[in-house]
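Just one chain follows, in the form predicted on its own, and it is written as structure tokens.
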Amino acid sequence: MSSLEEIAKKEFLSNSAEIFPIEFENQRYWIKRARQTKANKIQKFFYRFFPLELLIPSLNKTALQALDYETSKLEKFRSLGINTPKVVYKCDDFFVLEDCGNSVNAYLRDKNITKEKFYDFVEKLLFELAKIHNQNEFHGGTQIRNFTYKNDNVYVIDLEESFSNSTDIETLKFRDFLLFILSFVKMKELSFEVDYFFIINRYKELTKSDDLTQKLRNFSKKISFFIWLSNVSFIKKRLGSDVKNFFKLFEILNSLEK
């Protein structure tokens, strides 16, 4: 009988995806080839001149130094109480773990989702999302579509991303809650709005970040200008939709009460 190993092998040698399901004594499993992180020029330029925390470029790393960062992490994690799903084989090419279901971020867009549901959702997002930060460490992508659903557990993946040592955590973990909050911004779906003071407020519950509304308005302020600049007539013509909704969404924690 064949083995695991001998199946994902076979399979990573059929397959190009970068990501994909295999089959074994009738578990699912997913094979991750080893890819290399390379910082986005753009980004980088830019960040030379505003340093905002969306902006902090990843280290580069080849492949296997990939590999290799990412299945040690998922293991760390998973020391430290936090969902991540397991790895179950690793080389040099590609890693195998365990299947953890799909990404929340299909559930949360459905357009049939409940406001109840919805918001069941968020919370074992803020949960996870909670478990890390309070452990000190920081995910590096923390867009909802990292994060997946399986038997009413949400699991953290894809935490390839990582930073120069000289970057303090406090700075990853706000960085992490900008991208998580930004995640919502684009679901168009819903019938209701997001209620992002009630994810703010949860978040800052779970994690005792009491400074977390503040830093939020310093962020709002920092980009204070490009707000302003949005709203200007002809510009705001030409602004795409998820750009528009960025702004907005700012213009909303900028108005937060101290």
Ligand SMILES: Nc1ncnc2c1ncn2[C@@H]1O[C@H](COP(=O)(O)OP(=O)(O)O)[C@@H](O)[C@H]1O
Second form
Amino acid sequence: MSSLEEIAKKEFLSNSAEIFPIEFENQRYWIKRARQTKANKIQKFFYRFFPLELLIPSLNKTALQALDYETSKLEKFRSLGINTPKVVYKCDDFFVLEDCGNSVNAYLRDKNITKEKFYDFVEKLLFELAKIHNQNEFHGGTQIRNFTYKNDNVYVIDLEESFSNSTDIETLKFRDFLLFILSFVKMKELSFEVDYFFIINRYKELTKSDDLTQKLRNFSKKISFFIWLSNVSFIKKRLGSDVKNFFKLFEILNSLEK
Ligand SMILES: Nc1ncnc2c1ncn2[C@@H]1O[C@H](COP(=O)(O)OP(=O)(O)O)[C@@H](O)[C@H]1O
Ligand SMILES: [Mg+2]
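Cool, the form predicted on its own is there; where's the form predicted in complex with the ligand?
After this comes the whole thing, all chains and molecules, with the earlier chain placed first.
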């Protein structure tokens, strides 16, 4: 009988993908290859002129630093009671995670999903996100594709992003929330409109962030010139739908009651 370690090493050498599933004793695991993290250059450039939370550049890390950072954070989150996959093996080149089901993205973007089921997921996602934030931690990549679902539980994965020590935790939590809510903007398959106010209010309740509405309004004020620009018809025609939806969301947020 070969061990999980042996199987993983063999699969690692024969597969060039960065992340892929393997089977061991009828269980599924995921191999994630060590790889460097790099801040996006264009984003860094814009951040100098527009210091918006969404544009905060992440830190450059070597492959080994990124692997150490992500596996330690997964273990830390686990010890804090946050649902994360167990790290079952790690070496300098890759690590192996327990399977935590399918990406929540796949469930939410199913055109047949009912409103009830959808908000059931939203509740579970927010609950997990709030667990992180209430313990003064941040996720770093809160797009819903980085949440999985298994046995009625939502898990968080993909914790490799990190930021300069001088970035305060409240800013990173707010960035997490912006990324989270923006990842709903892309869902065009749904047969109903996403209720962003519900998501905002539920998050506020779970994290007791009374100042969230004000922060969101400040954010949309900061980008109001771009919102205005995006509505100029000849520019509008040239914008991609993601950008248009992004501005539409902040137009909605701008109308938030005090
Ligand atoms: N432990 C896991 N359980 C289930 N699926 C996983 C697991 N780890 C990764 N995946 C799948 O692989 C995808 C990519 O993994 P992720 O850690 O997010 O890497 P990346 O940094 O490339 O986004 C995820 O969106 C998910 O579908
Ligand atoms: Mg990911």
